[in-house]
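One chain is shown next in structure tokens, namely the form predicted on its own.
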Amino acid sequence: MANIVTSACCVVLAAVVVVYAQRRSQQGARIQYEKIGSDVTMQCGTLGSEASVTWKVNGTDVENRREDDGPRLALKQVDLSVNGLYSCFQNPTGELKDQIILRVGNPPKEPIVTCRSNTYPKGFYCSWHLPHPTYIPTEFEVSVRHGLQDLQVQKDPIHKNRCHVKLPEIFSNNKYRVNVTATNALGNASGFLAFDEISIVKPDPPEKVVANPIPGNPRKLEVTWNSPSTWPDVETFPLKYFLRYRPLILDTWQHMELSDSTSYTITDAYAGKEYIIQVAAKDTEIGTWSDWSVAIHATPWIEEPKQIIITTTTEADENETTPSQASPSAKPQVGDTLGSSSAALTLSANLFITCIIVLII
């Protein structure tokens, strides 16, 4: 056990060994940025065009990828593979002269600009993507104004690709002009994007919506939800609201526009089928509808089943609990039928005495 222990932490610390030395070694590395699919050359520190060198890419021989050029190294129509750190070491001494660090990527195309007020009428947010991936470091300018005024912009601590702005003032007439540029080391494109105030404007969605089933109403839910925690006065600029439902057996949806309650009771809902239900939110004068809260299920009351008490009896206790079939006027039992035999017979031989008696007088 002893033995594995520190094998394993033998491996681990030979491989922070590495990566340090790594780090150590690109820190005194040049970068050099080139455009994918351009031919690129390198060259080993200040050598001239007489001297032989060996280059090596992340401690692997390159020969193989090297045009003969003195103390230059030639790569045709590079792509993201020959990222990595170069280093050139000069024959026959082996000595290190230059060290580079390649990086392969594009120059930006213009930014995709959008904005939209989910605070209205505090501010605003604008956020902004590449078409397409540069794969290096590229930075990003923001400028806003409004009118002939320069607004000022806070980035966003989280989102990398976002500002934040105040509304300098509500009702305006005065477009806003938001400019985005995007910078790297192989060139620069900007974008921008006009609008007016109204036409940005789009709540988050409804938070903590619910729906209960109503005892008793096979047919009915109840919805409640509650407005945009983000949304800072819902009194004095009020939402309204848009619910869809529907059971999962149907891709129909079902919807009702609201004023500004943040309750509905569902009427026509299928008996004991599963509902999908959202909500969406709108200011009641300007701006567009938000997003679809997230959805969620629910099933209408379903009426318990009756319980059905089932008995069952043995045999001895039908002979002990069931009564004679017998009815009232059955024929009598076979002693009964002797006895009146024997009466009848004796009745006989008395009146058969008798006769004999009144013959002999």
The other form holds:
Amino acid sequence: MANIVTSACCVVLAAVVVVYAQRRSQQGARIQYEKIGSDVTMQCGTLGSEASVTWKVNGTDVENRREDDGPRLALKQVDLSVNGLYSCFQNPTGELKDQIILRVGNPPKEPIVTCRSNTYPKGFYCSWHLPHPTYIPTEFEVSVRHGLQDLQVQKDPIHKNRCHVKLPEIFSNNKYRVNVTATNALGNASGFLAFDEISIVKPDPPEKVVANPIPGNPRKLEVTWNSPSTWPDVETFPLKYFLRYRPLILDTWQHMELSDSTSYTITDAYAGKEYIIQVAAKDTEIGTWSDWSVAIHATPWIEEPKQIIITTTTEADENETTPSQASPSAKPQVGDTLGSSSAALTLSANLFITCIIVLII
Amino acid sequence: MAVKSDLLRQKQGLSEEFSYDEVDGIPSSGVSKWNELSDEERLRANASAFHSLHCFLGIVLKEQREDLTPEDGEFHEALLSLLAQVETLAESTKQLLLMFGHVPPSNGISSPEQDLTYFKKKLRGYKVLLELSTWALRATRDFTKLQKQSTRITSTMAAPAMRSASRQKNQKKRGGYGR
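The structure above corresponds to the form predicted on its own; please provide the structure of the form predicted together with the partner chain.
The complete assembly is shown below, putting the previous chain first.
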């Protein structure tokens, strides 16, 4: 027991030492950012042009290096594969002189900005993304202007590319202008979006969509839903809804637009068919329709099938059944195999089925 | 309506950055604590705005006829129809105010400037219609709120006012100012 503990301790200690050594070796390493496709020169510390150094990348020797480059390392038309930790050692002592973390990437291109208000009239949020990846750390600055006023912007706690703004006033004709500036070590770029208050309004989809069959009504389905919980004031800013439904087996949807009501009864459903149903929401006056709600499945009420009485027959009776009685008696036959003495019955059933097949063919 | 005003703005060479503060007396529909307005404040703001807009619209129609679009009879007809609706709206709102025992806004608004340059006339006409459309939207919301929280007296009187407001909105959507 003690031995295991000791050896475990040793392993852990060794690991800690390795990590510490690695960290130490990277301490004092500086990061050098370079553009993809460019020619890069790395300088070994403050050594003069007469110095002779050896370069290693991630611990392995650098290939194809010119001998007369002095304290420099030149790389041509770099791509992402040159990323790594470069170390230079002075010749002939082998002393470590400098360490550079090379990161290759691109300056940002104009960010693409979109904004939406799903909490009208409280506020809106904006998202942005870069059309091309930069591969290196990039920061974003957002500013929002409304007429002549600068608005306060709240960064989203989770999404790095999103921010929230409170609407300072409503029914305004002044446009909003959202500016996003992306910056990294290789450059910066700005993109913007200008919009009217009402054009970005788009609620979240309705919630808790439920469809229930109605007993006694084989062609009806009762659908109910809730307004989206993110919409702050459905009393003063009522929503209208759009319902679509179709049987699973068909491709075309049926549509129904509803004002100010969170329930609807479908009355023309095909009996016994499973339906797929979705609902969308929109402010009654402004903005655009929400995305469709999660699709729900429902089947209208089906009448209970009438009881079929199965009479049990003996082996002898079964052997005498003629082909013409095949269909009607098929079911009771199958039912019988469950009850009686197995072997002989199974055999006669098989013979029987073979006869049928032969006859059909 | 927003699409039509954008079209107009582009055609008349107006930049997107324009600030629509109440520079020349045209009532501005933007409001910061709309939710906290009292019933009286709501009605009064609407009554005052529509009265003022009615006045401005009259002048816009006159300028269109005499100076800016003298040939466009169809357009003038549309503006005339709009004018009538705004008048109804202004009156209905004023009546509501009186019904509730509030004092209606004084009609003594300084008359709008008449001798503007050609460009300024165009600009003002655009602004009047823009504010009219957002006021109509605001009125719809105001009356919805009033209807829901007030007595049936409001319902009886608010209904025609609301209908007028939404009819007016739809009229503009169909191209009251589609140049």
